[in-house]
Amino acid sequence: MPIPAQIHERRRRIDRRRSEPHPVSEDLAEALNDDALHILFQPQFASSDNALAGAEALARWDHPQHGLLAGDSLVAIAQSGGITRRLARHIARAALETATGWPETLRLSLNVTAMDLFDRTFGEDLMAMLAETGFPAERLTLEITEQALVADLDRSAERLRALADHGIRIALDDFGAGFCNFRYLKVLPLDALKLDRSMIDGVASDARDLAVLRGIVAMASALDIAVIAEGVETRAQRDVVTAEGCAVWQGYLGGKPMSARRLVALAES
């Protein structure tokens, strides 16, 4: 059985190697200089006539030793060096200035982190990108996970009401695939809800997973919440949806993420 003095000994390496920085994270700080990450985009539809809506901004890093690098380890390999609020800043405004030559009707959403809502200049940069770029913000959502509410729930529904008076919609994302804390729903300045891509899996063909959606929706009405359904891939999925009410669905069944060019083509179509 290790004595005191090494346990103690390994808890300091481990402590160690997880404030190191990340091995590819200096390269990620040189991507951001070179504006080498991608931003793609991934469809959402307007369920009453499948029409296109708008968008989720998705960043995407090609890295020639590791691959494609995205979402959470995107996120991490920032974490560990320090650039987690450049990272987003970088990715919040290249989306915004995409999305400013796109037609009128589209919205776009981008993904909030809880080091975004952490840290509080977040609110006043993404305002001044806003302004700078010249996007409406009655066009912007924000979607928010679980996770990032969990550290200060009062303090994210402070900034994010801060924001919402300024007309961006705030979606919680990813519901259905954490804890689900209801007092989400009464403290957060919400506008939608986005239905995890599990709450949908099954709907088409397993009567317990449809009593579970029919109950959400049937609550986001009650609080008028708009309902939206992720991780589309067939009709059935997206005509059941569709008929118990939810506004917009997304999913590999109306695209994948694409660049700006096609979606702007897919919206003309």
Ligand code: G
The other form holds:
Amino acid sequence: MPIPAQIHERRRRIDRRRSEPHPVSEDLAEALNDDALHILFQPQFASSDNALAGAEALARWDHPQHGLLAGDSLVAIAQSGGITRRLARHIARAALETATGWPETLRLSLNVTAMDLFDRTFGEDLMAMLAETGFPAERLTLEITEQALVADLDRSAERLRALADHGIRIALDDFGAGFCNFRYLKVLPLDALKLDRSMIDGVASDARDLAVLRGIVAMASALDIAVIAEGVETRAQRDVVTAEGCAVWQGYLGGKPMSARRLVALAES
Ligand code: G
Ligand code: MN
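Moving on from the form predicted on its own, please list the structure of the form predicted in complex with the named molecule.
Starting with the chain above, the whole complex follows.
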């Protein structure tokens, strides 16, 4: 008697499960349950007096086999397991809870991906998390990557405008690294442009790099958009970006991503 198709299929599935390696996304789901992700904070400084102005939340996951995972790799793993929404909520909530205890002078920046922005409930959930944690919307900045916007610019603009209406600031992240569509500047409710570190690298040593920086700052200023310099590693770079009108700077010169405890100690020093 032939094996019924249903049983055959079930056997095939069980065999496949046995031979496949344990997917890393399942480990990530478990890590989220166990609250095993580390949220680090990289300090941002006001150019006017080099005082600490806030921090960008950056998630790190120490996987026993794969080592330290962060940023795009973390998002890619979440995507493969269909848990991007869970990951985004987890990071946002953890960062907001932590930042609630900070001095009122400090702002918090959260990174937002394309998946977050096109998730219908993202804005609603974010507002709920702000209400639950008590972190003021006015002290929150969302850093949106250019890639996140390409898919549907009009819808992105609409979503971001709803958040901006609540007092949340919107920054365009990694500016200069990707497509650099200038239409974004026209259409989106932007408060800041965050220059990718590849745009900062040569500003103290290369006249052309400096010229590009000056052009961007002039354009942003005409649009009433602030400029944030990312990846500042030397005093020479910091002196140039502060002199040229970047309102805020961030980078290893001021501090690597650090624990919340160290950030608060930095604020108090
Ligand atoms: O694009 P985004 O702002 O999300 O990138 C932040 C990442 O850049 C972090 O992983 C951080 O460790 C890294 N980073 C931050 N500051 C510097 C810097 O001054 N130099 C270099 N090379 N990398 C940096
Ligand atoms: Mn960022």
